[in-house]
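What follows is a single chain, given as structure tokens, in the form predicted on its own.
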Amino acid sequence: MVKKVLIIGGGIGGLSTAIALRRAGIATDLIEIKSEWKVYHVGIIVQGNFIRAMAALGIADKAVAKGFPYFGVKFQTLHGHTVAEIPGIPMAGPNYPTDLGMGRPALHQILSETALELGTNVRLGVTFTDIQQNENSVTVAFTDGTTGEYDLVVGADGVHSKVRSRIFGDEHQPRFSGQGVWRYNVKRPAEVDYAFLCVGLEGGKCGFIPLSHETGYVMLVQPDAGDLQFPADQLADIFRERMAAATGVMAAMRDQITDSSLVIYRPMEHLLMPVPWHRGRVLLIGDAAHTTTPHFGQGAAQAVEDGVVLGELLQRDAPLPQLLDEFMQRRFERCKFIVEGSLQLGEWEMNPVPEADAPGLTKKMIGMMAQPL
């Protein structure tokens, strides 16, 4: 039976896994390479399956209190005319919203404080230098000169995972999707108490996600070169220019984008590790195993679900290889759908075809995510 686990990476997936393991009574160490445990200031989309997973971790009430509940998503033109509306599904039960917007720092605070309160041994500014394993255990050497012995090591260190490279080699690397995503926090218009996406921009889309009663964030997705470096002092101007065709509420929020230092831009990358995501007693989760573009708003949700399922499985007194194989059976197809479906949405945006149906594929995704983990 698994009694002690090391998690490498203190992001959403790593922290969610720590919470799940501690609630299962498993001793848990977590190392995070950053000395300052901070996250960027924009927001995150939290859909029904994410809320359900947070309920399983015992933190859904805190998350809802810190965020902005809403119900479903609208597809609109750049001028505010609704062309499709997709209701959310209350996957966490009738007492919770179907969707939630919340600031990334607020989510990090809830996850990190809960993990610590439950007794996770967290070390910041530390990573591994070596991982050696045998049939019975894994021995890890750390950058602070110490070593530790574990029943399982979980690599939750993101898209450019060092654990992945150490265990699986350099064969599996993220690829650029052809698009980049821009985000900026703005004041939430009082009348906009929902999330919406605007179609009609060449090669992409823009939209708005409410984060609190006061704020939300504007997002923009458009084609870019993967290695393109934008002048840091011109990010706000470029962001606004790319949304010049918008009118109405979208234009009013666009005009709040004025401080280039607060613009978050990321090229979109994707990766889907083939089965299995484990080798011996080392397992990859989250972006280390299944990096998705944000078209479905499901990247973080899938990482949290990884943690919930792993915590559930490791409570059982069964051989670890059997439990890890069951983890793959429950997680792979679900994550595969998210990665491939998100890429399909991006492809339709960059290369429109008559059969493109973003609302239809989004509705299919929500229905699939409503299925039990």
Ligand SMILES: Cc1cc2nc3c(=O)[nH]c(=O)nc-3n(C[C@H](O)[C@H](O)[C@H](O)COP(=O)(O)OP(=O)(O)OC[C@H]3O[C@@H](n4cnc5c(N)ncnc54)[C@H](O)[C@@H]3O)c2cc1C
Second form
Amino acid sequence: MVKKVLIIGGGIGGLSTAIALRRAGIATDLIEIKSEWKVYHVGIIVQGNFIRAMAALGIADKAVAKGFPYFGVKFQTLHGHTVAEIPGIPMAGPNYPTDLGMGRPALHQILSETALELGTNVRLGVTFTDIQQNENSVTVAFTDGTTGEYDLVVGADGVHSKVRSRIFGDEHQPRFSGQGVWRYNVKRPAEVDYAFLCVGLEGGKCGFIPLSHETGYVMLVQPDAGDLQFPADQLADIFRERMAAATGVMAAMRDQITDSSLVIYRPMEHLLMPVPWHRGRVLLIGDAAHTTTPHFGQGAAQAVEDGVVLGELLQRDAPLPQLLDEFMQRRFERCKFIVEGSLQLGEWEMNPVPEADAPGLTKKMIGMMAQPL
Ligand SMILES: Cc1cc2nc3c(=O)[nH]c(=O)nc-3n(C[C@H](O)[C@H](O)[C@H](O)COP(=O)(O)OP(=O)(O)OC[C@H]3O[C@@H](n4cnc5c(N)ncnc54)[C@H](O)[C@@H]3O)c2cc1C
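One more: the block was the form predicted on its own; return the form predicted in complex with this ligand.
Next comes the full complex, and the chain you just saw is listed first.
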């Protein structure tokens, strides 16, 4: 039976796994390379399956209280005319919303405080220098000069995972999708208590996600060269210019984008590790195994679901290879659908075709995510 686990990476997936394992009574060490455990200030969109996974971890009420609950998403023109509405599904039960906008710092606070309260042994500013395994255990050497022995090591160190390189070699690298995403926090107009995406912007889209009673964020997706360096002091001007065609509410939000130092720009990357995501006693989860572009707003939910499923499985007294195979059966197709579907949405934005149906694919995704884990 698995009694002691090391998690490498203290982000959304690593912390969710720590919570799930501690609730299952498993001794859990977590190392995080950053010595200051901070996340950037913009927000994250999550849907019913994220809230359901938070409920499994016992923290759904905290997450809903810290976020902005809403129900479904609207597709609009750049001038505010609604073209489609996708209702959400209350996957966590009737007492919970179908969708939630959250600031990343708020989510990080809930996850890190809960993981610590439950007794996760967290070390910041530490990573691994070596991982050696045999049939019965894994020995890990750390940058602080210590070593540890574990039944299982979970690589939750994100899109540019060093655990992945160490265990699977360098052949699996994330690829640029052809688009970048721009984000900026703005004041939320009281009447805009829902999320909307504006279609009709060449090569991408823009939209708004509520984050709290006071704020929300504007997002803009545009095609770019992956290695493009925008002048740091012109980010706000470029962001606004690219949304010049918008009118009405979207334009009023756009005009709040004035401080380049508060613009967050990220090129979009994707990666799907082939089955299995484990070698021996080392398992990859979250972005390290499946990095999606953010078109569905599902990356965080998939990382949290990984943790929930692993926590459930490791409570069973069965051989580890069998449990890890079961983990793959429950996780691979779901994550594959998210990675591939998100890429399809981006492709339709960059190269429109008559059969493109973003609302239809989004609806299909919500239906699939509503299936039990
Ligand atoms: C632009 C953008 C927008 C997004 N928007 C959304 C959204 O709206 N909704 C959504 O659900 N998802 C969204 N995502 C995806 C989401 O952020 C990720 O899927 C999620 O953070 C994955 O969690 P993770 O724990 O696997 O990785 P991360 O959250 O990246 O955490 C990895 C952690 O590992 C640490 N680490 C890295 N290397 C090491 C090492 N060698 N040793 C120790 N620690 C290490 C890092 O410091 C970090 O704390 C978005 C992603 C991007 C890029």
